[in-house]
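The data below hold one chain only, encoded as structure tokens and taken in the form predicted alone.
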Amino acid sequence: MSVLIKNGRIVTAESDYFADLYIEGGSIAAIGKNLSYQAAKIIDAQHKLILPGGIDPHVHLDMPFMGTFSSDDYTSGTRAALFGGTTMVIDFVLQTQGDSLMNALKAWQGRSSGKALCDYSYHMAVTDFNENVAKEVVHMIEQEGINSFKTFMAYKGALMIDDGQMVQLMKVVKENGGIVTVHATNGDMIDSLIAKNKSEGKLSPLYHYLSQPEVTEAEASARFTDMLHYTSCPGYIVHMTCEGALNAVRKSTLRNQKLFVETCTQYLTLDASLYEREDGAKWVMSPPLREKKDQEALWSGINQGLVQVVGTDHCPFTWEQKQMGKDDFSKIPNGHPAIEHRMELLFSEGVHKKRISLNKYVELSSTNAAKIFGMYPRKGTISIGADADLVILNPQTKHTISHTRHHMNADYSSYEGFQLTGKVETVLLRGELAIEKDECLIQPGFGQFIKRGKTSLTI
């Protein structure tokens, strides 16, 4: 279908101005003032900005965790993506340990075909790294278009590998031009804690934030980085949640390291007290949320160029599935709900309370993002023969966010109440309308995989 949409504002990481749109076959076919194509569908985006499709790096749908699977399935979750103005997500595979990651890859090429609205990638975690599995690191990044391998300093005998095994996982993956990622905290140093504070009779929500303190981050991503610079690997640190990890990301520009870094939306907005509410379980995440001066120093890293993305860690559970952990707190659930507000927040919070400019919003909300994990220029921005994959964003609307309204797969929503100033009206994935008026106008299959290259090192 073509599109041609008239009178906007648009805003990519790199410029700011006003212009037309036409869209041909999937793709920008022409960008320019008073364009006069004949569209099948003309849209007036007046005092409206238009933005690159946001994409999601961190989301985890259909997830087994912990005796059960995250909420969001491959169809509920995209489509609350695009809701949202999330056009691209980035999901995990999750190598078991003593299996092959091929085998990973069937599992979740199993959960996502033919289920996905918006178009959608994968990392691989590598959570037993060996011989045979270097190879198979290789044939991802040649073959299946896979160039990010994501790796565990926690939960041991699950999906922790040793600092042995990280080092010769990055000295592959940086000879075949992939990135490895790190869920980077302490797992022996938590690992006791939690044992310390369940001998001691302290089961509450609380505890699970206080058996993961900020040094445990801290240390892990000093020790990550080291290793990277060791091995001369790009490496990504994902859901930062406090100054200390950042610390160790500002020291390590001292040796010009690639290194990049993600935080979360719920790490800039929300902070550790809700762990004392009767209903704290529905924070429990890993890592926790934090303190106030944490999210001053994030929001600082942002703006210094520390922090490059901003994505969710999407990992929904029902308020019936947290109260597996009703008794001990060892035993909720990980995660919360989040891939629909992820833009929005970060414009309310970012753009309108003046913290960053446009084009840095649009570059943590997509333009990094593509760049980092070898989608650009084809996702990530809006230029000749990029995909159309496109928000229009009214600057202006104010609305409240409501577990009533949301269309993710959770009875509750984290940021319950939440008065937000500028809201998503419409998207359009590879051309087509997919949101509309409140609508999806798309169908689950509609979403591509979409295979990616060699990492950008430059953004």
Ligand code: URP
The other form holds:
Amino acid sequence: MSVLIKNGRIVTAESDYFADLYIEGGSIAAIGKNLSYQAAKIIDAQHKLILPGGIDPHVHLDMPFMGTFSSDDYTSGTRAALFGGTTMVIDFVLQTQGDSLMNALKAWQGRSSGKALCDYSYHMAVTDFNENVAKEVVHMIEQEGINSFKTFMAYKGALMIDDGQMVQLMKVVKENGGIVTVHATNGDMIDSLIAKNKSEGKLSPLYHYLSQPEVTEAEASARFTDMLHYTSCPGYIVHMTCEGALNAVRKSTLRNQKLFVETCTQYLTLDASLYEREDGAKWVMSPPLREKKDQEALWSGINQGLVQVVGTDHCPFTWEQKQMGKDDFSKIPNGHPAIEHRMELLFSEGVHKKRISLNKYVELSSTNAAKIFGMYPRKGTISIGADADLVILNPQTKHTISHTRHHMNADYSSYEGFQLTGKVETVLLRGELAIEKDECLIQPGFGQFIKRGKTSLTI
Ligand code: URP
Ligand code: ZN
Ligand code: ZN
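For comparison with the form predicted alone, please write out the form predicted in complex with N-(aminocarbonyl)-beta-alanine.
Expanding to the full complex; the earlier chain stays at the top.
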């Protein structure tokens, strides 16, 4: 379909100007003043912002975890993403310990194939490193278009690898042009605190938070950056929550390391006081929500260039699933629904409240993820030849988050009652009108798996 978008304010990571956009064959064909192409669809974007489609590099769809599956599958999760202006997600394939990466990839392909509405890719989580896995890492980069390898320094017995495996993985990934990403918390410390709290009968959701103090994340983040330094491997810390971890990254900048940081909307906007509520299980996630001082540190870290990406760690569970841990916090499935609200929350809390500039907003929500994970400039910007993944956002519209209106498969919202300024109105994915007037106009299967190139690390 050909589309002409008139009179909009186009914002990328580097620029901010008024122009028309013409889209043909799924990509951006022309940008200029007063364009007069004959188009099948004409959109008037006066007083609106035209932004690159959001990229959420941290989601878990239909993921087997803690005795259940995250409650959004590829259809409901990617539809909700589009409603919120996210046109591409990167999910995590989890290797089963003792099994191959390939078998894990096949399992995830089975759950995603023909079901996605937005574009998607995978990070490959290496939970058990050995010689065969080293060969598979090369295969993933060269043949499957997967260049990012996720590691867990926690969840012992299920997902955690030890430091010896970590260093070996980093060496192989570095040699082959990939990047190692990490859930950086000290699993042994956390497990011993969980055991201690449980033995003392401390079983409420508050003890999930108290079993993962800031030091557990700060220590693991520092250890990870030291191992990266030792191996010269590029790295990316996912879902960073706190000042202590950020300070480890600050140190790595003195060594000029290739290290990138993601935080998530919840760590910028919610705090640990929620664990004292009766329904505190809703916010049981790992790492947990932190303190107000950590929110301030993260916003500063963004503006200091230490934090490059804002994701969601979308890993939703219904309230019934959360009840698996009603008598024991350690059995509450970890995660929360978030994929839909990232772009609007970050706009409202960031740009509208003047914490970040519009260009920084685009960097954090789209461009930097595209660059770090090898999709730029096809994704993450507005330029001739790029995929026409676009968001038209009205910066003035006020609205309130409610689970009664969201599209995620979760019967509550972590952000219930949040008042936002700025609303996603129209979304295009590869030139196709995906969201208009609060309706989704595309079908499951439209979303494509995007093979990624080698990491382009200069951001
Ligand atoms: O609580 C979380 N974050 N659940 C998903 C798995 C992970 O650690 O990212
Ligand atoms: Zn994690
Ligand atoms: Zn996660």
